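A lone chain, given as C-alpha cells: the form predicted on its own.
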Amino acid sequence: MSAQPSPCINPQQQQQTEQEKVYQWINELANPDTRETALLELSKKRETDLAPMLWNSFGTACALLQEIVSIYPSIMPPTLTAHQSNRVCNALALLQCVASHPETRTAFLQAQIPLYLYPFLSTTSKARSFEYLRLTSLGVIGALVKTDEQEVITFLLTTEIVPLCLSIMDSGSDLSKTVATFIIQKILLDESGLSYICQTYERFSHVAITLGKMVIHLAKEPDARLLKHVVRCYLRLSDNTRARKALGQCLPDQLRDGTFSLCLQDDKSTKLWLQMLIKNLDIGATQQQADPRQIGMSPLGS
C-alpha cells in the first residue's frame, strides 16, 4: 500500500514554516542572483510585521534602492521594458509596506527614500511599463499621506511632490490622476499644506488651473472616484479666505450647472461637498471683488 498522506499540518507549524520562508527571501535580497525571485515572493506578502523585518535586516534597504537606481538609465531615453518595470515595481511594493508601517515610517522619511521615486513620477511616456511604474510610485507616496501624520506632510512640502502630482493630474491615466489627486487632497487637508498652496498666487493658480482642466475632462468622461477627490480639493481650498475669493472667479461652470448630477446621484458625500463649496463661494462673492493677484497672496519667501 502506498503511504497515507500525513495529517494536516498544525497551524502553528505552518505559520512557522511561512515565517522561515520570509526570512529566507529577505536574506536572498542581498544576492543579485536570487533577488528577483525574492522580490516577487515578498511582494505577495503583506504581513503586519514584514516592514520592520525588511527595514532592520542588514542590507535590505540598500538592495531595494539598488533595484530602483538600476533602471534610471532606462528612463531617458525611455527604453524601460515590461520585465524591468515589473521587477522594480515589486521593490516599490516592499517600500510601500515600509512607508505604511508606524514602526518604520519615520526612519523611511529620515532616509529621504521617497526622493528616489521622483524620477519615476517625472516620466511622461504613455507606455504601459512607465504607467505601471508611475502608479506604483504614487502608491508609496499615497501610503504615506494616508496616515494623516504631520511629519509626512512636513517632509513632502520640502520636496517637489506638489508639481509632480499636478503634472500627472494634467496628463496621466485616470488611475494615476486619481492617486495623484488624492495625494494633493491629503496635503491640502493639512493646515500647513493649505497654507503652502495658498502662500503665493503662482502655487494656487497652478493647482486651480490643473483642477479646472480635470473638471472639463470629467465632464466629457465622468469618473465618480476622481471627481470626488477633485471636489474635495476645491472645497478645502475654499476654506482659505484669499483662495475662496479667487475661486469665485475661476470655478468651472460644470460644477455649478448640474453637469455631474447623474455621476453623483449615488454619492451623497461628494454631493454634500459640492453644495458646501458653492455655498462658500457664494458667501465669498458678496465680498468686494478684486484681482486674485491682489488679494493678499504673498510673494514666495515673504
Given for the second form:
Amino acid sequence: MSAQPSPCINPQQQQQTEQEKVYQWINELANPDTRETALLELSKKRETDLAPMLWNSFGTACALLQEIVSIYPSIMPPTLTAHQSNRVCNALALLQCVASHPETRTAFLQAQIPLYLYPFLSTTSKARSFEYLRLTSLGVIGALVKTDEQEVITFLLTTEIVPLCLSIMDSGSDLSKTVATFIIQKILLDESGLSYICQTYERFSHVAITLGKMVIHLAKEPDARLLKHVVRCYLRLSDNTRARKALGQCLPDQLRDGTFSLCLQDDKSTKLWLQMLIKNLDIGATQQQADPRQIGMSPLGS
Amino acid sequence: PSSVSSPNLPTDPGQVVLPPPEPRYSYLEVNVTNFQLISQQLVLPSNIPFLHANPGIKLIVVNAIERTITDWLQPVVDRSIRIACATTEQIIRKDFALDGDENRMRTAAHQMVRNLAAGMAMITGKDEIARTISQNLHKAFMAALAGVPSMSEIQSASVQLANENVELVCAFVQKISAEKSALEIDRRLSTDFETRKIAREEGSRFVDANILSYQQDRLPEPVRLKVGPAPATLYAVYSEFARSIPGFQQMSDRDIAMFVPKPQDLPPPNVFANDESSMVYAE
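Since the one above is the form predicted on its own, can you give the form predicted in complex with its partner chain too?
Okay, now the whole complex, with that chain kicking things off.
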C-alpha cells in the first residue's frame, strides 16, 4: 500500500505495452512479410501464457506449419543454412508451447503436427544447422511426453517416433541422445508403451541393443544425465516378464561391475534404480532357469 | 531435458552451403492425367553415350521410371492425403469458425491442403523414389544391355538418370497427392459448407457458437477471431500456401486464381460426414 507510482512509467503500464507488443507480433505471424521478426520476438516470450493465443488466433497455426514445410526442400538434399535453421527453430519453440499447454495439446495432436517434424528427426547431416533442428524438434516431442498424458503416448505409438528416437540414440549428439532417451523412457513408463515395445522380440531387441551400445559408450565417456535415463529405461523394461528374462542374458556387464560407481556417486536415485534393476533380473533368473527361446524371446548378442 | 532453449546459430563464414536448386517445374505444367505425358519430359543426359545408341533404350528408361511410379504412387499419396487432410480439417474449422462464407473457407482449405500434401509427398517419397528409379534402371540395363556398356557405366548411368529425373517423378506424385487432397477435404468439410449455405438461405449468418464463446472468454481482443472475413493481412497466410508449394516454382496471382474452386463444383453434402463408416466406404 505504500509504493508510490514511479514518476516515469509505472510497471503496470510497462507490462501493458509489452502485452500489446505480444499481440502485435502474433498478428504479424500470419503475414509472410512481417513473420520473421515476430517469430524471433515471440520465441523469447514463450514462458508467458502464449499457447492459447498462438493456436486460436487466425492463421497462426498455419504460419508455423508453413515455416516447417517450406524448409523441406532444404532437407533433401541437405542445404539448410544457419539462418534458415534459426528461423524454423523459433517456429518450433512456439509449437513447443502449444504442445505443452493443456488447453491446446489435444488440438495439436489431432492436427497431426508432430508428424511434420519427423522428417527433421531422420536427417543425418552433422552440420550444426541440422543438429539444432533435430534437437529442437526432439524438444517439442519431449515437451509432449513430459505432460504424462495418455493421449500423447497413444498418439506417439501410432507413429514412427520409437525408431526415430532409437536412431538418434545410436548416432546423435550427446544432447539429442539425452532427449531421445528421455522420450523412450516416458513411453516405456506408460503401460501401453511398455507392452508395445515388449510385444515382439524385434521391437524389444532393437531397444535393448540401442541401450546396450549407449552403456558401452557411456563407460568410455561418462554422462550422468544420460546414464540416468538409460538405467531408468532398463529398470522399466525389467517390469515386463519376457523382457526381464531376456535382459538377464544381455544386460551389459558395465552395469553390474561397478564401472559407473564414480559417475553415480552423487545420484542416489539412479544408484537405487540400478540396484533394483539387478535385483529384478536376479530374481527373474532364479525363479525360472528356462531357456528364454522357449518363452518366445531369445537372448541377445549371440 | 525437454526444455531445450531456442538456439541461435551464428552464421559460419567457413561453411559453404549451396542453396537448394531452384525448382524446375511449375505446378500448373505438371500433367497428372496420365504418365505418358510426363514421359515426354524425361531427361536423358547427352554424356551417357549408350542411352542414345538406339531408340529402344529410351523405352527401357520410360518403363523403369513408370514402374517406380506404380510402386510408390499409392503409399505416398495415401499417407500425404491422410496427414494433410487431418491437419487442414482441424485448422480450417478453427480459423473460419466465425466466417459464414463457405467459398472463402473452401478456397483457403484447398490452398492449405495442396501445400501440405505436396510437402508431405516430397518428404515421404523423394529419397525412396530416387533409389528405386536407380535400382529399376540398373536391373533393366543389366538385362537388356548385358556386356555392352561396362558394369560401372551402367551403375553410374542409373544413378545419374535417377538424379536427373527424380524431381519430375516427384512433382507428378506431389501434384496427384495435392489434387486428391483437395477433393478429400471438400468431402470432409462438406457439412461445414452446407451449414453456412443453409444459414444464409434462411437469412441468418453462420457462427460457431462454441468457438465464439471460447474466443470471447480466452482470447484478448487484439488477437481474437472476429465475426466475418479475416483482414487481408491475416488472410495472407493462405495466399502464401497457394504461392509457395514445396518443390514447385512460385505461382503468380494469375495461376493462383486458376485454382480457386468454383461454387458450382461443390459436391453434395455427405450425410455421413464425420462418421467412421463414410471413411471406410471412401477407401
